[in-house]
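Let's start with one chain on its own, the form predicted on its own, as C-alpha cells.
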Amino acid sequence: MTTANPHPGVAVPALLERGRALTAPALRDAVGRLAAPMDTVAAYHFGWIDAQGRPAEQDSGKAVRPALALLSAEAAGAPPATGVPGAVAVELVHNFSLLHDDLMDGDEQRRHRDTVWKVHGPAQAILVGDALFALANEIILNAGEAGPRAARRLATASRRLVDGQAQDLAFEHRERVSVAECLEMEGNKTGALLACAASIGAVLGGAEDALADALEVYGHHLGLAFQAVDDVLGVWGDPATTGKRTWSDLRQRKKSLPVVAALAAPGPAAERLTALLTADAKKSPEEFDDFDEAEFAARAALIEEAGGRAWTEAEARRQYDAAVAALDTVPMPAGVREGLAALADFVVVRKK
C-alpha cells in the first residue's frame, strides 16, 4: 500500500490521541486499586514510572484498541465518552496478554526498555497479568445496563486471545504448519480482542446485534491486517523503530505467516528453508542462542525468495479490504465509518 493518505479529512494522531486521553485516567484508577506492589508493578508495565518507581514518560503503545472503542460508540450514536469503560476493559486484557507473552517468549525488552519480569521477576509478571484480567472483567460488569451484554462479548474474545496464545506456542515445536492454521491462530491471538475493541463502544451505546456484529467483522479483519504487518517486522523490523531484537520471530522460531506461506510454495528457496527449519527443530535452545547474525539473515533471505513477504503483505492488504467492506454493510455516521477506515490503512503502512 502507498504511504499517501486516502482519508484526508481524518487526522489518525488526533484519533489516537483522543482514545489516549479518554481513557488514560480511568485506567490509572483501575489499577490504582491492585494491591501493592501490584499496582507499581502494573505502572511500570504501563510506563507511568521507571524501574525506580520515578515518574516516567513513556511510550505506551499505539493506543488503536482505545481510539477504536470510542468510534466504536460513536457508530451507535452516542458519545465518545460511553466507550470509554470498554476501552479500558480491552486494554487490560491486552496488556494481561503482553505481559504473559513476553514471560513465556523470554522476550527481555518491550518499547525499547526491561520487560516486567525482567526487572520484577517471573512471579511478578503473571500476578500483574491476573490482576489485570480480573480487574477488567470487574470493569465491564460495572459499566451500566448494557455491562453483562459487553462483558459477553469481552469473555469471548479474551478465550480466544488464550487460544491463540497456546496455538502460537504449540507451532514453535512443530515442523509444519499450514497457511489456514496459522490464519486461525492469528484470528484469536490479534483478531479477536481487535473485533471485541471495535464492538464494545457500540453495544455501551445501546446499539443493535446488527451493528455491533458488523464491526466486530471489521475488527476481526483488521486484526489478522495488523498481525500479517506485525509478523513481517517480527523478521523485517528495524530494531530501533520495533524495540525488539533483530529476527525476533526467527530467534523464537515462531510459524508466523511469512515462514509458513514460505515453507508452503514450490521450489528450491522454500526446500532449502524446510531443511534449515527442520534441522533447526532439533537443537536444543541452547544451540539456538549460539546463531549468529548470518544464521538468521540466511533463513530471513530464503524466507523473502520464496515469496513469505510478498504473500503476507499481499495478506494485509486482502484484509484491509475485508475490514473496510464490513463498514459498508450496516448504517453509520459518515464520519465515524471514514475513522475507522482511516485507522485500518494507518494499521497496514505502519513501521512499528
Second form
2 protein chains.
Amino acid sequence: MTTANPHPGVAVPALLERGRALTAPALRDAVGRLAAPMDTVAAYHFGWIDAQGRPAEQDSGKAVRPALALLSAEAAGAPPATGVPGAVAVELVHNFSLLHDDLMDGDEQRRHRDTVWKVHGPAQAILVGDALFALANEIILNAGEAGPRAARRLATASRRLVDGQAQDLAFEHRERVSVAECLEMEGNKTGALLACAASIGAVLGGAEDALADALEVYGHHLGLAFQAVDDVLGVWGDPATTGKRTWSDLRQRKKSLPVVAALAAPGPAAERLTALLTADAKKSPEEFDDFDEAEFAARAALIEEAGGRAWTEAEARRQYDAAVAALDTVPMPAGVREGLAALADFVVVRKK
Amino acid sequence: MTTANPHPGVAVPALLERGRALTAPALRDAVGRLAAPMDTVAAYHFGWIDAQGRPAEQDSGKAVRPALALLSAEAAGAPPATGVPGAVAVELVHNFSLLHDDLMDGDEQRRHRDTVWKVHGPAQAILVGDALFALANEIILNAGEAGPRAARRLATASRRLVDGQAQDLAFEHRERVSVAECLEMEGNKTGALLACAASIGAVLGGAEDALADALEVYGHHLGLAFQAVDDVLGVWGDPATTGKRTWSDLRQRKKSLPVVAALAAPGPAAERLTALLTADAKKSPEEFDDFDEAEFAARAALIEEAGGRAWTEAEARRQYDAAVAALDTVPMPAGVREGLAALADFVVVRKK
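Next, give the form predicted in complex with another copy of the chain, keeping in mind that what was shown is the form predicted on its own.
Up next: the whole complex, starting with the chain shown before.
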C-alpha cells in the first residue's frame, strides 16, 4: 500500500533479526524442558529439526511478535532483553494456537512443510500445543516482579485467541457473517496476541498502565491491519511468495474480510457473488476440489468488482493509521516510536 | 482397604457437597463467559445439559479437588470461600485435561455418557479444552493479592499434567515400563493437580510457604494413593459400580501399576504374564477386541498371582500414610487436619 519506507532511519530486518536472536536461546531452552517426545515434536514444529529428526534451519516465520516485545520494553526505558520472557511467552502461545488450529482446520501444510499432526499424529499436536501453553504461563509468571501483571495480559489475550478460533470455526457453518462479526473475530484471533506482544515488554520493564494500554491499542490495530493484509493475500497473493495455493482462502470457503465486505455491498456483482457462494456452500469438499482455476478467478473478480478488495485494503490503512496514532498518545523514546511505526509499515506493505 | 471410618467426627459426603455447592456457581459463571458454542459444549461436558441441550443433572464426578481446595483455605485460617477461585481454577484445568485426554485416547465414554468429541466433534473438544485452560489462568491470576502465587503453583501443576499425559501415551508404544517410570508418570498426571488443589486454598488464604508446601506434599501422596486405587479398580473394579467395562485397563493394554509391578516380579507367573502380554502387543485392536472374558480373567489372575495387585494395594496404603504424615509436619486447626485425613481415607477405600 505504501511504496516507500517512511522511516528511512529504521531497518526493519534488523529489528526482526534482533527479536529472533534474543528470543531463540530462551525459546529453545524452554522447549528443551518438555518431556519426551514433546521436545522433539516441538522442535519439528519450530523448524529446528526435520521430520527425521535431523537439524534444520527452516523458515521460522516473520518474527514480528518478538520484535514488538523487545521494542515494547524499550518504550518503557528498559533494555530490550527485559522483554525476552514476554517475547518467549507470546511465541509459545502463538505456536500453541497454530498447532491446534492446523489440526482443527485440517491444514496439512505450514511454512512450506507438513504440519505436526500430519507428521507426528493428532495426539502429539494436541499435547504439544497444551505443553507450549502451559510453559508460556510458567515462564511469564516467573519473569520477575512484574511477571504477574504481564501474566494477566497474556491470560486475557490467550482466552480471546481461543474465542477467536471458536468464532472462526462457527462462521464456517453459517450462511452469512457480517463485517462487524468478522472484525470482532479477527480482533480476538489476531489482534489480542499482537496487542499483548506490543505491551508485555513495557509491563516487564515496569511501565505504568497508561503506556502499556496505549501500546496494547497500537498492537490491537496492528493486528487488525495485519489480518486485513492477510485476507487480501489469501485471495490475491502470489503463490510463489506466500507459499500457499492460488485463491487459498476461496478454496477453503473462508468468510474473510474481502468476502464479507463484498457480500454486504449493494449492486449486481454482490448479488452474483451471493448466488455463487450460496451454491458453493452446498457442494461437497470433493466437488469443490474439482473446481478449476477459472472458477476461483471468477469469484475473485466478483469480490473485487463488488468492492471487497478495495474495502479491505482501505481497512488495512485505517487500522495502520489507528495503530500509529496510538503511539502518539504517550511519551516514549523517539527511536522506539520510529521502530514501532516502521514495523507497522512493514506489516501493511508485506507480500507474504 | 480400611473397613471403618477412623475419623468418625468428619462427614466426608458433607465436605464433598460443600465443595460442590460453593464452587458450582463460580464455575458456571466462568463457563458462561465462553464464546458460543463453547459455552454449550462445556456445559455438556460438565453434565449440566444433555446432548440435545436440555438441562440435566448428571454425575459430575467425586469433587475431591474442590473439597480439598476449601479445606486448604481453612488450614491457613481463612474462610472456606477464600479457596473458591482456586477450586474453580483446578476444576477447569482438570476438565481441560479430560477433554483432551479423551480425544487423544479415543475414549468414547465418561461418567456414563458420550465424551465431548463423540457428541460435538474433535475440534470442539480441542477448543473447549483450550478455553477452560485459558479461563483457569485468568481466574487464578485475578484472585486477589495472593493470586499470582497461586497461579505459579497452578502453572507448574498444569505443565506436569501435560508431561504425565505425554509419558502415558509414550508408554503405550513401549514394551517395558519400570515401576519407577509408572510412578513418575502418575505423579505428574494425578499427583501434581491434587497437590495443587490441596495447597492453593492455603496460598489464597495468605499461608506461608511452609504450610502450602506441606499441603502440597500431602496432595502429591494423596494423588498417588488415588491413582493406585484407580489402577486396582481398572482391573478388578465392579462394572456396576465403576461404570466401566470389566477388565477395563487390560482391554486398553494399559501399563498400569498392577501390570508393571507384576511384570517386574520374579517367578513363573510373571514369566507367563510377560509371554502373554508380549504376544498381545502384536495383535491388532480388532483381534484384541475379539478376546472373551476368560482371556482377560486369565491375565488378571496372573497379575494377582505375580503379586501385582497386592503390591499396588500396599502402595496405596504407603502413599496414604505419607499423605497423612505430611499433615503432621505443620500446625493447622485440628478439625481441618481431621477433614483432610478423612478425605484421604475416602480416596483409598472408594469402590469407584
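In this text the structure is predicted, and so the values were computed from the model without any measurement. Numbering follows the first chain given and starts at 1. Throughout, rigid core stands for the largest set of C-alpha atoms superposing within 1.5 Å between the two forms.
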For this session: Note yes or no: does the Cα of R28 move by 2 Å or more between these two forms after the core is superposed?
Result: no
